[in-house]
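Only one chain is included here, represented as structure tokens and corresponding to the form predicted alone.
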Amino acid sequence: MLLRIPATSANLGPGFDCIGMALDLYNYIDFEAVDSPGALSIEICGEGQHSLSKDETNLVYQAFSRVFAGRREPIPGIKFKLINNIPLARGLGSSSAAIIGGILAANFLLAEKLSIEEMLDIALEFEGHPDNIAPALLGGIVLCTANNQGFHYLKMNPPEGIFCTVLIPDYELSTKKARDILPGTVPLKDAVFNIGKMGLLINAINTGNLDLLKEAIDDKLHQPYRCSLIPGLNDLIILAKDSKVLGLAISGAGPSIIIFHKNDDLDEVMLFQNYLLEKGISSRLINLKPVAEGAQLV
């Protein structure tokens, strides 16, 4: 069986740790149960083929085995072929794709299937925050929160006419490093600022008023602190305000930068890549679209 799991971009500016979007860039997991209980074979193609583990520490297998442990069932023998297209440590949800892929593979082998909420709860144990795992599983743009009472989410369909280009610098940035630089508390005025911007962002998504994005995508909770880890980011944010693009933000924890635009603004997008190159930072551009479909068998 072959699973397809989308890349995701989280935060979308002001929605720190609570909103994410599925994109049409995919990892694939070809999996097959084998007769020997507990047996494991992992083949990796593409991103991470030389760096990701191929034993029980592989994240796909960790999520897969966690499902059976939770059900107190023996872990079946499994053969995985991971076909990875989502860049690692670039803020595009590669770890969430692995986690969701492993959970779904296990779910297809269970006699009594997990609910969506149960799958999200398991995924949250690995990721710690729901903004990537929810759109990876559900697709679309997902507003989500998790607390002691469980996982709550609202899926929204991407507005018509919105396009995304992801600017991927040629260096990695670990999520841990990007989170460690954030302060434990923020000024009240910054929290209020983000609440207002988040309201505008949700309104822009639900009404399709794309022009609101330029105003909504501002943030004071995480981007100002992460600028020191992503050279040129602050300048790009300023440049975006004076350009025709709809908005620009860190994708997840970075270092990738997601640029929202209309279809005829691709020349404008190139200016951001050229600016980084002038600063000695090479990068690549991937033109993507938000997708309403999440992880699924293909």
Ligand code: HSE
The other form holds:
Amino acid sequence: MLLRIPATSANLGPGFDCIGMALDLYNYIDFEAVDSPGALSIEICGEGQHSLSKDETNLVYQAFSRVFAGRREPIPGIKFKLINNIPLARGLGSSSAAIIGGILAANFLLAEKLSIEEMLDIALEFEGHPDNIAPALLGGIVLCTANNQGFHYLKMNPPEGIFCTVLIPDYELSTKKARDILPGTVPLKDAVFNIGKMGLLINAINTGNLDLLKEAIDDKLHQPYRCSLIPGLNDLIILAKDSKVLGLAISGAGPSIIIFHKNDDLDEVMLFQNYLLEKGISSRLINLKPVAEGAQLV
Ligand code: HSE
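For comparison with the form predicted alone, would you give the structure of this protein in the form predicted together with ligand HSE?
Full complex below, order starting with the chain above.
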């Protein structure tokens, strides 16, 4: 069986830990149950083929085995082939793709006994925040809010006519490092600033009024603190305000930068890459579109 799991971009500027978007860049997991219980074989092609573990510590297998352990069922023998296109540690949801892929493979072997909520809850144990795992599983743009029982999600369809270019710098940044730099508390005025921006962002998504994005995509809760880990980011944020693009933000915890545009602004987008290059930071550009479909068997 072959699973396809999308990359994701979390936060979208003001929605720190609350919103994420599925993108048309995919990891694939080819999986096959084998007769001897507990047996494991993992082959990896593409991103992480030389760095990711191929034993029980592999994240896909950890998520896969967690599903069976939670149900007190024996872990079946399994052969995985991971075809990875999502760059690692760049803010594009590679860990979430692995976690969701492992859970879905397990759920398939369990004849789909798990609900969406159960799968999200298990994934949350690994990731700690839902804004990448929810769009990886559900697709589209997913708003996540906490409630007493766990978290509540709302899926929105991506607006028509929005294109994304992701600038992927040639260095990695671990989510842990990018979270450790954040303060434990923020000024009330910064929280109020983000609430307003988040309202505008949701309105832009739901009405398709993409011109609102320029105003909506600001943030004071995480990006200012992460600037020191992502050289050039602050300048790019300022440059984006005066450019034709719709908006620019850190993708997830970074270091990738996502630029929203209407697909007629590619020359403008290249200026951001050139600006980084002049500062000695090389990066690659990939052009992506938001997708409404989440992880699925193909
Ligand atoms: N919301 C998360 C963060 C995304 O910005 O740290 C990374 O997983």
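Here the rigid core means the biggest group of C-alpha atoms that line up within 1.5 Å when the two forms are laid on top of each other. Positions refer to the first chain, counted from 1. As the structure is a prediction and not an experimental result, all values here were calculated from the model. Residues that one form lacks are left out of the comparison.
S.K.: Would you please work out which stretches of at least three consecutive shared residues show Cα displacements of 2 Å or more throughout between these two forms, after fitting on the rigid core?
M.R.: Run 145-148 stands out as the only one displaced between these two forms - at least 3 residues long.
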